[in-house]
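Starting off, we have a lone chain in the form predicted on its own, written out as structure tokens.
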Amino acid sequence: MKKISNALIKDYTTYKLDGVIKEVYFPSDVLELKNLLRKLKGKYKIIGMGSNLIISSNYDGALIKLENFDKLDIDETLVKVGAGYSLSKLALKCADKGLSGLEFAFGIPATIGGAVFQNAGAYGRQMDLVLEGINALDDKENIVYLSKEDLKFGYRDSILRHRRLICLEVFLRLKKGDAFSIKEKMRENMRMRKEKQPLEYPSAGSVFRNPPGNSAGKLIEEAGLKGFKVKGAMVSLKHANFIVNIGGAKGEDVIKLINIIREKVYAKTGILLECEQEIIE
């Protein structure tokens, strides 16, 4: 099994944070997970391609990627594909194919197995839509299926959050439309994101789940932050909810802020954002 030792943080975070992992995994197939998980004893996390992800520069645990949990099947409008496979290519190869529902997926730095760990979304609509189930590792190290209602999909959130459910494969059921029209709505929809994001600086997307009725960048933005930084972690100016580095930041940093973030936007309106970017420590 490929490993690498004293790996930097910034090559498997979208933030491209400062930092040493004692140890970063590439399991082949799911008995090399499986006798991986018995050596690392719970001191573990898997990853996809780090985005959503704050990792303390001081994390002595180690980090699991599925690259290698690739394949691809796809059989009239049902997509079977493992867990590590790229969502933003998956939804291309969709495309090519005439398969709509995956164009809001188009841009979003993660995998299909990340993308259902945080039901993710863009544009109004979110990976429970497309999804029909998973294959998961449980903790007694049985491949278990997962129907939709099983994974329990909110906003940002699925059971897999909350129990240790390892996603391995996912089983997506799309609806067939024109090959041109499908590619069309996935540029417009990248245009969007250009257009409104940060993307010049390493970021992780959205901080804050937006309040009901209200909107987290709007808040942030009221209480006077854009722009406030710590160290190189800054709230964008751009966007808000976007905490962008700058150059140097390290993941304490960026909880500061986020920290910071709260407080004032709390001491203003009374509203506690919710973080929806998971922390490492």
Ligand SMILES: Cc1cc2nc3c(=O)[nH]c(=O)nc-3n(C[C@H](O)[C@H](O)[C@H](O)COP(=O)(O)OP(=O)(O)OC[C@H]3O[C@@H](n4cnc5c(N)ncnc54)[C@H](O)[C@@H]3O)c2cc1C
Contents of the next structure:
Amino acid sequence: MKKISNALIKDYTTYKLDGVIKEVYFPSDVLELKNLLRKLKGKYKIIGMGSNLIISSNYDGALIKLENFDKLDIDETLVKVGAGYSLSKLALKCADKGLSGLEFAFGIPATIGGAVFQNAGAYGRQMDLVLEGINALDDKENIVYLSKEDLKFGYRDSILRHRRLICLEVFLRLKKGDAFSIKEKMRENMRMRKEKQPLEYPSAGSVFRNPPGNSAGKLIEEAGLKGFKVKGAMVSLKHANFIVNIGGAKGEDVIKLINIIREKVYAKTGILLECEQEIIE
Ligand SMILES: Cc1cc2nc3c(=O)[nH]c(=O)nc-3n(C[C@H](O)[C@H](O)[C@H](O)COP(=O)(O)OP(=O)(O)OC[C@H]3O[C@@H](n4cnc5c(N)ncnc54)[C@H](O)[C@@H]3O)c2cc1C
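Next block, the form predicted together with the ligand, ref. the form predicted on its own:
Following is the full complex, with the preceding chain placed first.
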């Protein structure tokens, strides 16, 4: 099995954080994955593109990347896809075939597995709208099928967050549509992303959930925190709900900045912001 020792965290997180990971493993099939899980005895984290992760430089577990779980099979409107496949690449492939439903997903830098874990979404749509079910490896090493209902989707939430289940492959049901209009919609979504988000710097997307009836970005901006820095981690000048790595940030710097933002916003408004990104330390 491919394994990289002393890997750079920046190669596995869209924040491009400083630090070193002892080992990153790339199992090529379920058998290798099962053997690896036994060997690592719980001291691991499954990662996709690391686009929702803040990995501390003190983390001493291993990472498991399922990039070899990347089979794609499209049969009419049913899509069967490996958990390691890129969500944006899948949206493009489906658009080419005139399949509609993943337009919202184009531009979200995720793997399919990570997108299901999070019920990733944008523009009022999210994964559960197109998902039929998944095959997953449970904590007894059985491959189990979970239907959409079993997955208990919520806002940026699914059962995968609460139980030790590894998503192996995903079944999506799309609709027939017109390839040109589907791609047009995707281009429009991408244009809006570029306009609103600081894509010129490494980040992990929105940091905080929007509190009910409010906008986290607005609260952070009103607390005067745009441009506020902890070493290389800075509140974006373009969009206050993004923290960007302007060079040399460690996971610890991002975590410190998150805590400062929460304290300052709470002191000013009485609202405690809830972090949407996952901290691994
Ligand atoms: C510029 C930018 C824009 C973004 N825009 C959006 C957006 O519009 N909407 C949105 O929802 N998110 C957005 N995000 C956040 C991020 O892309 C999503 O949260 C995405 O779903 C994370 O996917 P990933 O594959 O990178 O997972 P990772 O970040 O690598 O992992 C996230 C979690 O999923 C788990 N996981 C990953 N794969 C599996 C698997 N196969 N089985 C079980 N668990 C697994 C990991 O263990 C971890 O707990 C954005 C991020 C960036 C950087």
